[in-house]
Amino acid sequence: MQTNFTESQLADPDTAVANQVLRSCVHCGLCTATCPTFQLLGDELDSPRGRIYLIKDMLETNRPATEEVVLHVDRCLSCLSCMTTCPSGVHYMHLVDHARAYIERTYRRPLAERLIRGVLGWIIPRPRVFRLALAGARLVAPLARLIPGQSMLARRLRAMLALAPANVPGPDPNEGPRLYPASGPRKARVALLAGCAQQVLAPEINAATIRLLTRLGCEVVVAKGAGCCGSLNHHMGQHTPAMTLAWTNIEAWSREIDKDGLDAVVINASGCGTTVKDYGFMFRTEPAANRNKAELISGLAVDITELLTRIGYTPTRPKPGLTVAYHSACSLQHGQQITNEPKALLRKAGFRVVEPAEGHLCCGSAGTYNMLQPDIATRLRTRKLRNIAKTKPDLVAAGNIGCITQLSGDALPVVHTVALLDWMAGGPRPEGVPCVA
């Protein structure tokens, strides 16, 4: 794609990267075949190629974002399926992330929208505040049907209340910084990203991860000061809060590296993993010392299934005789290009693994997307569950808390992959999983 940025525009590092991404696009349109929003809406501007044209025009003219640009960029899930499909290697993620930050700087959203986005960006990354907010939402959730009208605000409020769990787990007694020694000789020392929303919604995921890793000879540290990875803020264009959260993690893990060393930074929420692996890029313009720290952390970051494959996961229980529909989170299959490891581990653990049709399409969670774009998210959820049901599984496995939350609530239990692997290696049976003989 030909671009027409001026030399002064290209002096800005973000614009320079955008220029490189834009010039790699050859207009082939293959991305439209795997873009969830284009598949649902059929609008070229709701495809990666259409959004690329809008972003190009906005950046080249250096004008504030228009309502049209905001509409179609906001509808993007950042599922990154287009990056898997693209034969030219267009790094759409970096382009749309820059566009979102540019939108937040140049476009004034309606007051209600600013409030909702601000509240979500402030509450969710703070586990204690998020837990209190969920408890409050649980109390008023029965009143959701009384919210009148079909405005976007009304639909968003109803969606937010519908997503609030009926029961909010209390704080885990082990929550917070802690060192978990390896069982037996230590084979590796790893840091675990405890995260933000996940440790509130499903603290059992971190517990299963720690049990499994320590059993396999890993010393696990939850570092003091580490918390939210920054991805929720990052994908809403809230650049400064995202960078602050990311740097807090980098500093926390760097202290652990200096103290006793780290062999890996383990992440069991694939949305977070995609962002942490991108820290090096996010801090590319920082002073060398900071940039080097960020690049080191990105290089150490691994999804839990990558580490389990590396260190040799071994089940100890008999085969459970259960069929698992594996839902491949977009951030895992497209963002991190991890597709085989989770399925291979589940098969090794004794499960029969089936893959639903249209596995490349997003379930509609996408961070805060299911709250900010509830109509599209609901349609994608329905489509995904319909495809899962056709495989006739006993349960669903996924590697991302957002997907687990989005797909839960129907008859089938939706469980994190690591919880199933932990069970088959001596841990407790995950809640909701059918009993086996």
Contents of the next structure:
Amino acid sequence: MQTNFTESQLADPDTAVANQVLRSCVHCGLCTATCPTFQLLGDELDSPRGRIYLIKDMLETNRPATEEVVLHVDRCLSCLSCMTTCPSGVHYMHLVDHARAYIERTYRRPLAERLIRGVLGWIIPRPRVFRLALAGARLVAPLARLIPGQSMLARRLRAMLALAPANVPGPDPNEGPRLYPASGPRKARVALLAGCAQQVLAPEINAATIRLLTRLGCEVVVAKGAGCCGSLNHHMGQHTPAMTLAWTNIEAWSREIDKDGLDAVVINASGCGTTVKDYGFMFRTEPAANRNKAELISGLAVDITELLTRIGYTPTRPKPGLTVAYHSACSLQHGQQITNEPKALLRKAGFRVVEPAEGHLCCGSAGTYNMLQPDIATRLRTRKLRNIAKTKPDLVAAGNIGCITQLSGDALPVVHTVALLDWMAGGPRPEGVPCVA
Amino acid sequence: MITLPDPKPDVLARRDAVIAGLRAAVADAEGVIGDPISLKPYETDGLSAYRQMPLAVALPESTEEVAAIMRFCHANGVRVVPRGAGTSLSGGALPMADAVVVGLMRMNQILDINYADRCATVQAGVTNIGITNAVSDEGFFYAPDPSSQLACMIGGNVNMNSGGAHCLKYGVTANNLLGLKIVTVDGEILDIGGEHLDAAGYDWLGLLTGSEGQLALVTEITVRILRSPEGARAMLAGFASNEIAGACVDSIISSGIIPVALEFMDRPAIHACEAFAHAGYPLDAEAMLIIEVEGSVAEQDDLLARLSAICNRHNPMSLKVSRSVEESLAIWKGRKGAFGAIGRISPDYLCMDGVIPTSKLPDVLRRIQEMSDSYGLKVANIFHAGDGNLHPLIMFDANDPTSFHKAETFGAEILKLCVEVGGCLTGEHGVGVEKRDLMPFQFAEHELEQQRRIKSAFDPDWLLNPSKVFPLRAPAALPRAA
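The form predicted together with the partner chain, contrasted with the form predicted alone above:
Shown next: the complete complex, the earlier chain at its head.
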């Protein structure tokens, strides 16, 4: 597609990348077909091609972001379904990431929105604060229906309170940096991204990951200093905090590499995995030493199902006789193009695996999206749950905490893939999962 | 560069009133777009080299809303450009400065599936693949399959009489329609045909199919659905030159075998598509045929054996039959994503769409290559070889104006060549704005005049998608229906 940037505009490295992305788009429109918001809203402005065009026009004219552009870019889930569909290889993620940062820099949101986004971006990456906030939310959750009105603010507050789980587990005594030695001879040494929201909402996921990996001969290190991957801030356009968090992780894992080497950085929340795999790009304009470190970490980053496929997984328990509906998290299937590994592992573990229709569509979780765009998120959740129910499963498995939270609370238990794999290899039965069908 | 007629100054001056009128016709507040920033993405379609900002965009959710929009626009002399998914490669949905774009993408409901009579009634904004997806569980499918079938909408398919890879066996859109609900230019709702073959009276279905949004707005469509074949298998045959592959196509067609699909790709296309689909295309070949057969396993085996024998007479460099469903899917993913995949090797392309008698294939391909050399622009050939429907993709750089101009001239020359060898300007993309000025190469003036009279009979004031299909003339010279 034709672009109109001046030489001086292209001297800016971010604009240069945007130009490359735009030039690779041939405006064929295939992306519209698999975009969840276009399916629901039926307006090209709420499709990838429409957003690409809005962003193109905004960047070309050097115009501060306007309300119209913000509305449609905010509605983008960053599910990246469009990238799976695109035959031209348009890197929509890098374009929309840049647009979000550009919006944050040039557009002043209404006060209430600034507050909500600021608070979410500050609390969620900090596990201790997040745990306190959830406890508080749980206390006031019964009052959610008393929040009056249909304003976006009121709907967002109600959505946030509705998402707060009824039981917030207390802090895991093992939380924090630690070294978990391999049982038996060490075959590999991996760093686990302990993450932020996940270890508060579902500490059992990290526990299952560690149990399973150490049992399979991996030494697992939760590195000192590593924490939130930065994606939450990144997706809200909060560039500086995102880069700070990412750099902290890069430093922490680089120290582990210097100490005793690392064979992989393993991630069990796929939303985070997509971002860690993009660290190399995020730090592309940094001095070579930093850029190389970031690239090295991105190169080591793997999803837990990739690692298990690589090192080999074998169950030890008899087949559980359960049917699992595998929900493919967007960050896994679109962001990282990982589609077969989780299903193959679940089958190997002895589960019958079914795949719901419209598997390419997002469940509406999308980081903070379900709190910031509650209406669209709820419609996507309902649609996803309906498609899952049609497969008549005993439970749902997903590889991302966001999806697990979003889809929980309905008729079926929703658990992390790794929790099921750990169970079948000798770990405890994940809570809520029936013994046998 | 294509010219558009001067916008009507009085309509431009009434812009706010037009937007207010549309708001009265469309219930949803987000269903009318009038601000310039939000209108920008609607300035073009799949032919992005041509751009024109519209006056406004309306997104109706029902036939009644479409009728209300048309009543308003007709009463106020406002032009209307219908739009589906905006995937047209001929600029069929290119707006005009004084026109309202009526986008039908919100009308995306499957209204009825009638398995007993083997038909389905759907709204115009249902995607082509959406129809098949709705009936595939019961073992049915909707046959015409344009490459953009994932995104393109059935309303647009009707208006462009779209084809597709499998139309060699099943016919194009026109052969798979039973009924239409249309809204006339003055807002009347009419039903044509129904859930049965052979609509009553004149062949209105035939007339409206392929009318490029110039006669009426199509809002609902009743299509035939067919039983899915027991199975299908594709074969890839690589050849040392375009001419040899072209000659092989000619041998297959003249043998009397009708494969369900017979597709051609040349070297640049093979490489671009393989990079996207990883389908095992022969990267050393100059040209490749995808030949698909369907039916029972025995039928497939028999046909593939006979087709292999024909291919072998043309010294193929490679001959490979797909061994699994995944492999077949990858083969088609590459072919169907071909146009977009060219985006990997060139920032822009013009996709031509001409038809030639299949016996002329080798000669025409050679002459296209000669033109490519003389213009200094690369060309990738991807097309429905069985139908003689060519899609040369001319690669250019839109950021370089001379490159675009050369590409346009090159494209026009290819299409003139198609007419010269006894073919036609367009196979399935429609004339649109792209081939409008080439129509005199196909038709004599009196033939064009007769066709203009048909348009005038439906749309006396030429409000519906004007400036397309027919070469421009002064409005005063437009014919009136008798």
